[in-house]
Structure formats: structure tokens, C-alpha cells
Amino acid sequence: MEGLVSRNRHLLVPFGLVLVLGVIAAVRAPQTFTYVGLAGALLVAAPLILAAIAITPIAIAGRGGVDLSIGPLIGFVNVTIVVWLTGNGITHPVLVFAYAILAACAWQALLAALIIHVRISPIIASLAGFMILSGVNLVILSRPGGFAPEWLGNWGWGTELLSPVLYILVAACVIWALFSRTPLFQHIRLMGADERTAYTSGVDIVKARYAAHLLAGVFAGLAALCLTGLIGSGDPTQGNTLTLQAITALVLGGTSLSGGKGGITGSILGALAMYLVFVVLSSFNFGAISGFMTQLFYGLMLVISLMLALVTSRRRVAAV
């Protein structure tokens, strides 16, 4: 029992935050915890949860890898589903699912290639990706519009808890659970903790980093499908807002930005905390500045999360 608590000590902060925010939300916005309210919450929170999960393996892989392009990448898949697929009559669920995952994986493979073979810093590569994809999305679709495939647009009703969005979240957790039990995942962790030691121990660094990015691509594709189902159309800027929120959820969930530590449980708790902040703030009347207040609190949560991570890290070092 003591070992279990010690291994999951990094989850205490996000779990406590979710608990506190959940109580406040239950008082301020009790409709959130009705059947329909929970179904709607699941639909709205799913893209953020999956985006936070997507950047987790990249962060664990080390080199300060935080994928800043995750938001525009999700937006890219969203707008291309609406413009390229639906616009040309390609709406079969198998084809749309395959396209979303393959497109996101292809982008992540490109990022991995830049980091591994061109030796560009991960943060610079993903920042360039953020700017490139943000522009490309606007070229493909200059303003929100178009229509998602009918079956995907129906997800946006958000009236049923046992919905495809829930099944996708469960599938994402199963994928992570299976992958985290493979030797390849342990290689990613070892590489993130100390790349030089991992290399001298025989870890295939190239294979491990590609695997981390491709796994991120799978989750990013699923996030894009959920976002498209949520809005029922294409929006070239909607995904961009997910970048800051996903990184905040990642840090809040205890994943180390220096690599080697973390998991999706923390990322999911962090994303839930972010959603509950949105619910609590929405229950107050901030008028025209409500959007700015939400961004302000997200930014404060990111700073506080980083400070807590720094303090915890120093205490561990001092204890050793």
C-alpha cells in the first residue's frame, strides 16, 4: 500500500484539485452532474482529454519535448475531414477514422524525423509546426463552416452518456494500457530519463522516439474526430486553443517536462481539472471578459503547476 501511494504521489495534486473543483461545480452548476449534463460534459471535455493524452508520450520521451503543434494538428484533421473528405463524398466511418489517425501519425512522424535526423530541438520543431499548421488550416478553410459527415455530426447532440465519444476514450485508455506494458514503452521512459544511458544500454533511440510520436498521432487523430463531432463542422482556429490547455493539463497531471516520468492518468485528471475550471468560471457573470478570465486562470494554473513540480523535484533531490 505504501509503495502504491509512493508511486502515485504525483497524482495527489490533480486528484485533490478535481475533487475541490467538482464540489464547487456541484454547488455553482448542479446541472453539470445530471445524466444529460454529464453526457454534455463528456462530449466537450473529450478533445482536451485526448489532446493531453497525445502529448504525454512525447513529454515522457524527453529532450523537453512538448508538442506545441498539437492544437493546430487537431484543427488540421478537422478542417480536412470537412473540406477534403466530406466535400468529395467520402464519409464512410472506416475511411474517416483511418484518415484522421493516419494524417495525425504522418505529421508526428515528420516531427520525429526533424528531431532525430535534422537534430532540431523538439520545442522549436513543434513551434514551427504550430505556425505552419495554423496558416495551412486557414488556407484550407478561411472561416468556420462546412459540414461533418452525418454520423459524426450526430455525436454533437451530447444527450447520451454511452456514446461513441465515451467508447473512444475507453479505447484510448486500453491502447495506452496495452502499450505501457511493452518493452518499447519502457525504452521510451528510459530514453526520457537519460538518453545517453539508454543508448549505451542498447536502447534503439530512433525507434523509441518514432514510437512516442506515432502513439501521439493515434490519440491526436481521435481527438480531432471528437472535436469534429462536437462542433459538427470545420473550424480552422478552434483547435489552436487546445495547445495551452493540453500542456497545462499535462503539467498539472504530474508528467515531467524533462522526460522519463508521467502517464495518462495524470493527464486525464489534469484535463478534467481544466474542464471544471471552465464550468466554475462559467457559473459567474464576467460579462464580455469571460473568455479572458478563463485564459487568465488557465495561465495561472500552468504557472502554479510548474512551481509545484519544481518544488516537488527539489524535495526529492534533497531527500536523496
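This is a predicted model, so every value here is computed, not measured. Residue numbers count along the first chain shown, from 1. By rigid core we mean the largest C-alpha set that fits within 1.5 Å across both forms. First, how it differs from the form predicted in complex with its partner chain.
- Residue displacement note: G299 has its CA displaced by at least 2 Å between these two forms (rigid core superposed).
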Second form
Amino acid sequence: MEGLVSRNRHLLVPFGLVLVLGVIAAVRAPQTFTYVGLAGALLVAAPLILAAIAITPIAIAGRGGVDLSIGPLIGFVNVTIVVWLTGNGITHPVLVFAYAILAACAWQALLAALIIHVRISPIIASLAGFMILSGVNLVILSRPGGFAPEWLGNWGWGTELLSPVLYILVAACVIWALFSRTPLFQHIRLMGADERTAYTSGVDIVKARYAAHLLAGVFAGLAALCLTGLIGSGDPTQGNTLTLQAITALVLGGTSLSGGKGGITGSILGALAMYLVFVVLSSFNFGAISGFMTQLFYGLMLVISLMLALVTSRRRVAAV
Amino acid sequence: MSRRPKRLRAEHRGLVLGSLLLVALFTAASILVEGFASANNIRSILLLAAFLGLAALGQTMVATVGGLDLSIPFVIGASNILLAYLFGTSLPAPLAILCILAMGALIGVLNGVMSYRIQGQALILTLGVGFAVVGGAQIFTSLGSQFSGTVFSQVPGWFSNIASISGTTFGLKLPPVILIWAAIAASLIFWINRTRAGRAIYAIGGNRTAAARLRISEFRVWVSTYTISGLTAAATGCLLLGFSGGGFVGVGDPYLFTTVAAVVVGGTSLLGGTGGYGATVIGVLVLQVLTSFLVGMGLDYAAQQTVFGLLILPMVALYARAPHIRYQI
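Previous: the form predicted on its own; requested now: the form predicted in complex with its partner chain:
Zooming out: every chain and molecule, the one shown earlier first.
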């Protein structure tokens, strides 16, 4: 038990946050915790949860790697599913799944190639990616519209808890659990903590960085499927807002952008905390300013959790 | 860390490349777009460049010490609506502007102090501060008003003259903000290159251990750069109110990534220690000339974004590449 707590110390803040917010939500908005309420919550929160999971391996891989392009990437897969696949009558689930994951992986491989071979810093590569993709999305689909494949659009009813969205989230966790037990993952972490040490210890840093990005691509593809299911159509700008939200969730979850540590448990907790803040604030009648309240609280949560993480980590250093 | 001598000239390489790109873009645009080289168009390019240039000033300072300030667009939006709100009260206009500038500087100090111990995550911290600031400003201005996000009030004529396209300087048809920007840029470049305090910024960005040996306080330099950034962001927000005449919180949104893009295209490495405001001025001009060019070619905002993104990559690949890991050991 002692070991479990000390090993997962970085999860204390996000876990406490989710717990407190969960209790407040249960009091203020009890309908959230009914069968239908949970099913709806799962559906709405899934794209953010998966986006936060997707940027986790890239953050762990270090070099200040925060993938700003994740939102537009999810948006890109969303609009291309609607325009290129459904528009041409390609709606078979296997093909759509394969397309979503492959397209996202291809983009991530491109980013990784820019970072590894052209040696551009990750933040600039993904910044350029954000601009390129958010423009391309609007060129492909200038305004929200179109239809998702029927089976995918049906996810958006959100009345069943045991839905495909839940299975996707479980699958994502299983993929992560398996991958995080491989030596390759340890290499990514070592590279993230100290790239020079990793290189001199014989870690194949090229392979490790590609792996981190490809893993992110898989999760980004799944996030795009969940987003398409949620909105049932194509939206060229909806994805963009996910970038800042996913980064917020990641940091709330205790994953450090300096690399080398963190995991998806934190990212999931962070995304849940953000969803719960939204639920709690909606339960108060703020009227026209409710959107501003949400923004204010997201900001305060980010700053406070960063400060708390700083305090807890310093105490641990002092104790050693 | 071994450093190849070639990298010492990276700063100048960026300046030369940027200037060449600027001249090439301007020439191409003048040939392809009718009326591009007209006085009106150049005036509007310079006016928009002045806003972006002021906003990117702080970003350059922060990037020189290896940080990033993502609160800039939010501080711009917040100052914009707060100043509009203050203009609606009985507070004298100059005092209102001073209040907003002080608020911007204070946010900068907060950013700097809080991010000092977590420098690798400065961009996230500033993002959080930005969310909180813009949320708070909107709540403050929209209490008791049914228009959320926009604030209506009378902007004093002398203030809108400074920043609007029809503004004149001593009878000359040139908005004063352009001259103000030029003066600020010149004095900043002088200050950075010729004073001990200015060089300290490069010292910290280049090598923190060596800077500490020279008794340069890393904390003071770090917090100062963020304070400058908060101050210039607030100034940009105020000037944009003079430009548009009405407070709107979303006015800062385009500056989230364009300030970073201007810094990067100019040639300041985000790793710290190289580049400078002269480079950023060229980066700002390149972006504004390109925007005007693309608009003249009939491309919409979406396509402009894509072109910006595509421009950043080769520019960075040309002069801000990290050395291979073999050379970093």
C-alpha cells in the first residue's frame, strides 16, 4: 500500500480533484449519476478523454513535446470521414475504423519525421501542423454539415452505457496497459527523461520517438471516431478547441511536459475533472456568464494544480 | 556541449533570409496584385504590423530566455474589453489606460514568478493564467449587462486617432501607432544590444550557469521578460480598441499563434539565447505582407493559415535546427 501511494504520488492531486468535483456534481446535479446521465456523460467526454490520452506518449517522449496539432488532426479525420468516405459511399465500419487510425498515424509519422530528421523542435512542428490542418479542414468542409455513416451517427443517441464508445475507451486503456509493459515504452520514458543518456546507453531514439507518435496516432484516430459519433456530422472547427482542452487535461492529470513521467490514468482523471467542472458550473444559474465561469475555473484549476504539483514534488526531493 | 562555429552566425543568417523573403514577397505581390504597392495598402499593412509587432515584442523577450507566453491573446482580449468598460465610467481616459497597462504588467509579474520554478511548463502556466484573466474580465464587464463578450462605450477621439487607419500624425496621413512602434523597436534593439541589463537576457538564454557566474539573477531576468510581455500585450489590447472603436474579447484570438509564428519566422530560436527583436520585426512584416498578398490573391482565412504553417517549417529548417544528438553530448 505504501509503495502504491508513493509510486502514484503525481495522481494524488488529480484524483482528489475528481473526487471533490464528483461529490459536488452528485449534490448539485444528481441526474449525472443515473444510467442515462452516465451514458450521456461518457459520450460527451470521450473525445476529450481520448485526445488527452493521445498527447500523453508524446509528452512523455520529452523535448517539451506538446502536440498542438492534436485538435485539428481530430477535426481532419472527422471532416474527411464525412466528406471523403461517406460522400463516396464508403461506410463499412472496418474501413472507417482503419481509415481513421491510419490517417491519424500517417500525420503523426509526418510530425515525427520533421522532429527527428529535419530536427525542428516539437512545439514548432506541431504549431505549424495546427495552422496547416486547421486551414485544410476548412478547405475540405467550409461549414459544419454532412453526415456520419449511419452506424457511427447512432452512437450519438447516448442512451446506453454499454455502448461502442465505452468499448473504445476500454480498448484504449488495454492498448496502453499492454504497451506500457514493453521495453519500447521504457525506452520512450528514458528518452523523455534524458535524451543524451538514452542515446549513449544505446536506446534507439529514432524508433522510440516514432513509436510515441504512432501510438498517439492510434488514440487520435479513436478520438476522431468518437467525435464523429457524438456530433453525427462533420465540423471543421470543433476539433481545434480540443487542443487546449486536451493539454489542460494532461497537465491536470499530473503529466509533466518536461518529459519522462506520467501516464494515461492521470490524463483520464484530468479530462474527467474538466467534464465535471463543466457539469457543476452548468448546475448553477450563471446565465449569460456561465461560459466565462467555465473558462475562469479551467484557468484557475490549471494554475493551482501546477503549483500543487510543484509543492508536492519539492517535498519529496527534500525527504530523500 | 560542443558548438560548431557556423551556428554563431545563425542570428545574421535569419535576418538576411528574412529580409530577402520580405523583398521577394513584396515584389511578387506588387506585380501580381493590382494596387498592392499603393500608399493605402502599405499604410494598412504597417498598421496591422504595428499591432502584431507590439504583441510579438513580449513573446520575443520571453523566447530569448527559452520560455513562451501563451497568455498574450487573452491579456489582449481582457485589456480590450476592460478599457472599453473603463471608458464608460467617469475615470479620465489617460488614467484608465494607465490602469490597464498596470494590470498587464501585474499579470506578467504573476506569470513570471509562478513559472520560474517550472520553466519547462511555462507555456501551460501562462495558458492557465490567460484563461483565468479573460474569464474574470468577461465576468467583471458583463455583470449587469445583457451583452456578453462585447462592451460598448465612447472611445475618446484622440485615442482612436492613434490607432485607426484614418489617423494622422501632425497632419501626415500616417497613424501614430506606426511611429510609436518604430520608436519602441529602435530603443528596444538599442537597449538589448548596448546595455548590461539587455545583454543579461541573452546571457540567461544562452547559458544559465555562465550567467550565474556573472552574478546575473536568473529570477529577475525571467520575471522581467514576462512583465514586458504582459505590458506589451495590454498595450496592444488598448490600441486595438482605438482601432476598432468597440470592445470585443475575441480580438486577441488571432495572436495566440501568430506571435509565436512571427518570432519563429524572424529567426529567434525558441530554445533561447539567439535572435532578437530586429528579427521579429522582419518576421512580423513578412507575415503581414504575406497576409495582404494572399487576401489580394483572393484566398480566405483558412488558406492563409495553411500557408503560414507551410512557411514556418522551411524557415525553421533553414536556421533554427537543433544540432544532431551526437553533437549535444
